[in-house]
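Only one chain is included here, represented as structure tokens and corresponding to the form predicted alone.
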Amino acid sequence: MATRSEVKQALRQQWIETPSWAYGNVGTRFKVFKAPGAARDAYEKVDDAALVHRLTGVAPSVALHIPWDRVDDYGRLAKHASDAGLRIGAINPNVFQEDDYRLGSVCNPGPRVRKKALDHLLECVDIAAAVGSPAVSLWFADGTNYPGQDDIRSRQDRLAEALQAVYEALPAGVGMLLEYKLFEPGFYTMDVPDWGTSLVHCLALGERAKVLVDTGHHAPGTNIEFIVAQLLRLGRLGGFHFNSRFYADDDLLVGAADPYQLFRIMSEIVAAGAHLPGAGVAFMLDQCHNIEEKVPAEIRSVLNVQEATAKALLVDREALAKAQSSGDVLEANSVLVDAFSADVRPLLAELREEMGLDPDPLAAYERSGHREQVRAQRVGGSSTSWGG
């Protein structure tokens, strides 16, 4: 079992990336509730992300979504982030929000639409180079609603062709993350419905193409930690979009529905030594704050990932291995349950004080005056994000 100091040392190095879109007005398929003081552009989103990092100490990067975060000068945006103590994280193209994409983007039966989508993906590769991003993160809404609507194999060929073009355009040091989703908006087929499909395409591309696991993109009851373990074993786990689901792709705060699942996932990560930045696994949030306040919601999510990681670090690996090798089923399970049941909040509060942070980031946010400040300053304009 890791000592208290070893747990703290590992947690000091944790890196959790927050998404720019979480700070703007985003919502469900049905309604977006406009929030006073919500970030209206990429610069304000970076400012909010920087505040989350200052309060938690472990969120030093922010992902961008294009075109929601499109600016005239990406070098200036990167400098703005650097001045605020951040770096720009993954670049996320959007090829699902325009009328042209009704039948798909890179898998569309029409060559004009496929070219349009590919041009946007290549634009995002250029943006990644301009801001020093480590990855282009791809999710496709492409799919079909009816049997016979399109040829399934042909759509896979079109997808492979587009992915190859993007992969070949990647600058040195920039990777590709390919996300999958079980259903929605395609209800008969999705062109990247599962981790296996994503993995097949990544293996065909090369070592810099890896699978992105969104914790809300699976069927009910899916054993996500098994997927994580298998991808770790193959060296193809690129990262996570952490959120929480009750029914479908709910995009709620990570750990809200099943904190034990989050712990089990992190236990596999820690067991493989993949919890530190040097392992190359990106821990990113992907959430949609529609009825809750945005900045404190992101803080809460960061804290939830921290707590799950701390508990995973407390698993007695020696006792677990001994129970597993001897076939002691109940003892092996008890080792995990004991670690999950530990209250790690005092340890994390102590760690934050050692890092020069407030031991309670949410209380610190309440005292910061940020809420009142942005509500007074961010008046007019519109938020550039989903439904904004």
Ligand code: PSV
The other form holds:
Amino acid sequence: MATRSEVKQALRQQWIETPSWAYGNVGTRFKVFKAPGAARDAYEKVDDAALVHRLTGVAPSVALHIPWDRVDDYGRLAKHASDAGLRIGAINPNVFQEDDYRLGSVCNPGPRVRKKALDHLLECVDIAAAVGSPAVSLWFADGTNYPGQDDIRSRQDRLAEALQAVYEALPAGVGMLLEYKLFEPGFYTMDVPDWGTSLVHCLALGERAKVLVDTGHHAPGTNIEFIVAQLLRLGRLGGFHFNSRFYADDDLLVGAADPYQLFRIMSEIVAAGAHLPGAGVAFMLDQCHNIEEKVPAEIRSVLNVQEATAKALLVDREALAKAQSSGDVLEANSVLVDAFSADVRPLLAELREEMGLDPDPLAAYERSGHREQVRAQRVGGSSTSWGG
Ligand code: PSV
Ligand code: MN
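Form predicted alone already given; the form predicted together with this ligand follows:
Whole complex next, starting from this chain.
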């Protein structure tokens, strides 16, 4: 069993990436509630992400979404981030919010729209190179609503062609993540509905293409840790978009709906040694805070992932292996449940103090004056996110 100091040593190296869009005004398609002081552009989003990192110590990068985070000078944005102690993480293209994409983007039946979408993906590859990002993270809203609407196989061929073009354009050091989603906005077919489809495309492309698991993109009851274990076996788990769901793609705080599921996922990760940055798995959040305050919500989410990881590190792997090999079903299950039931908060508070941080990042946020400062400063303008 890992010692307390081994657990803390592993947690010290943890890397959780927050999404720029969590800091702006985003929400459901029914209503985006505008929050006073919400970040309005990429610079302000980077500032908020940097604060989350300063308070938690384990969120050193921020993902961008283009065009929501488009700026004139990406070198300047990267410098702004590094001056604030942050790195730019995954670059997420947006090929789902323009009228042209009514019938899809890279799978669209029309070559003009396909080219427009591909050009945007290639622009994002260039941005990734300019900001020193490790990956372009692709999600396609492509799909169909009615049987017969379009040819399923032709759409796969169009997808493969676009992915190939993007893959060939990747500069050294930039990888490709391909995210899947069961349904929405396509309700009859999605062109990348599941991990199998994503994996098939990644395998055809090459080693730098990997599957991205968004925890909110599965049917109810799906065993996500099984998917994680399988992708780890194949060396094709590129990373996560963590969030919580009750019904569909709810984008709620990770660990809020089902902390036991998050623990089970992290347990598979830890068992494979994939929790450390060198393993190349990206632990990203993909959340939208519509009714809750954004910066504390991101802090809480980072802490939830950290707690699940700490519990996963506490699993007595030797005892588990022994129980498994001797067929002791109840004991094997108990070993996991014991670790899940542990209260790791004192250990994490101790770790933060050792890292020179406040043991309670949410309390530190309350004292930081950030809320009052941004409410006074960020007045006027419009948010460059989902809600406009
Ligand atoms: C789609 O639902 C998704 O999960 C993709 O990752 C998008 O980039 C993101 O949400 C937009 O909020
Ligand atoms: Mn996602």
